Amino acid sequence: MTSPSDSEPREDAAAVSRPPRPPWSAFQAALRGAGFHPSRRLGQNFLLDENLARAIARDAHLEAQEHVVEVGPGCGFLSVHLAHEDVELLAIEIDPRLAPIAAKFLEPYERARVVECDVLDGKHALNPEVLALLPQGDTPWHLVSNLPYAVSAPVLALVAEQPKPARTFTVLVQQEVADRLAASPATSDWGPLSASIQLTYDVTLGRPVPRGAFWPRPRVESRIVHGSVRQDLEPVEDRRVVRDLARALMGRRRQMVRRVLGDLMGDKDAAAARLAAAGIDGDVRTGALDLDQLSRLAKTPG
């Protein structure tokens, strides 16, 4: 599904105030004097194009004062129309010779942070001073971030899993990624990243980026994708259930559920049970449950 904002990238009143970005020159220079060059480890693509990183900006509906959290700001280009929205930027960026840089673009704004760090701690948290820094309490946050692909499908889902996660997020991935968030149950692109995400997000597909917009030029094309919090959010320890479960399941997704489940549980016959109580289909295949199935067996005993 499109998302209706999905159109071509347009100057606003906004960014007829923003003081002009200084030339990509100035840039290349700062990055030489660092001895920087792209790492394809960490993901490193910039998005060059102005109109639309003032576009990605302005489709994530953001109001003064709200709390954004940016992933890899590289230099600063995305951050900088975030910033200019008055919002709390926390913009994170692992690379010591780019944080510099990026921080002093967003010296103007107050209200922006630069913080050198890695988002992640592993593959499977993310990092403590990372979550230190989000707002606490009843206080939301945002994530709105042109994606480092190295890390986009862990941050995204480490995201989703939070006990209180992003009540919106505004992303930009490679195009695999994007299928894959937004996929449906039954299609190839549905998996456990599809089901970890959407039991938290509602989750629609934005505008396509070309590999033109970047540099270096990817080489796979790419994808602004949105999600906002679902209404009928669980509690984390539900869906964390629910996910670890489609974990399971989904890494045989050609199988049939009774037989991939009684293996899981030892017993076919337990796991014939089970189904039947959570009014499931043995010969249904792990890829085909949906959320509602997934969640039904979840919370069955068996």
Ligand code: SAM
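Would you mind giving the form predicted in complex with the named molecule, to go alongside the form predicted on its own above?
Below you will find a single chain and nothing else.
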């Protein structure tokens, strides 16, 4: 037996010790063996394309031993590709039929664990059980998931609103959600979700994913989206104030900001003065306000 030389890259040694990633057919057989039928309510469209699962794990640019959260591992196909990157993987699965299947496939990876619970606590909060499992202190964490459609927007918005949000996210979402996440101001996709995500993240659209890459086939196209925490990230309290203002104003996105703000403040003149102090034209539609304007307005007393 030959031993690796000192000059050999570290990844090579790690690769030798990694178990092989089972093909989709092994996951499919496990699902069939359990008599599994996918639930539309839980957004169960499983990724079956091995190249894509590998590409998602690679495009997330994870370093060995970094902390990664996967929401909805399903039967564990993408999870195995993530665990293969030698990361600390926390996979949160709501479906008690699937969590044990994912756990079984992840058994060879000592840094991976599956927790069976809802990632959400109602509509407006992440599950405290999940929050308690996130790394503490300055240790960063990353979100990498093929997100269930019904909760993709709230999960991302809630992750972005954390005092310590995920440092990056790499998620597979429906095209319509991807468009809203990456939207520019004054476009039809720009809205409260775009604003609250972009307050925390620089967002870029990744590769489109065809319907045929999933089982069962979804009705719409999907896309990978990447987010990376902004260099100039504001403290959580400031982000929340801007987010609340964006939600309140953009509920009436076609109306002029002076009118909507006047109604919110219950005083037209005070609203006009506040807009002037923030350097914002009151005739602009609320749906055209960009993040700088929203932030300035939130910081301007009125």
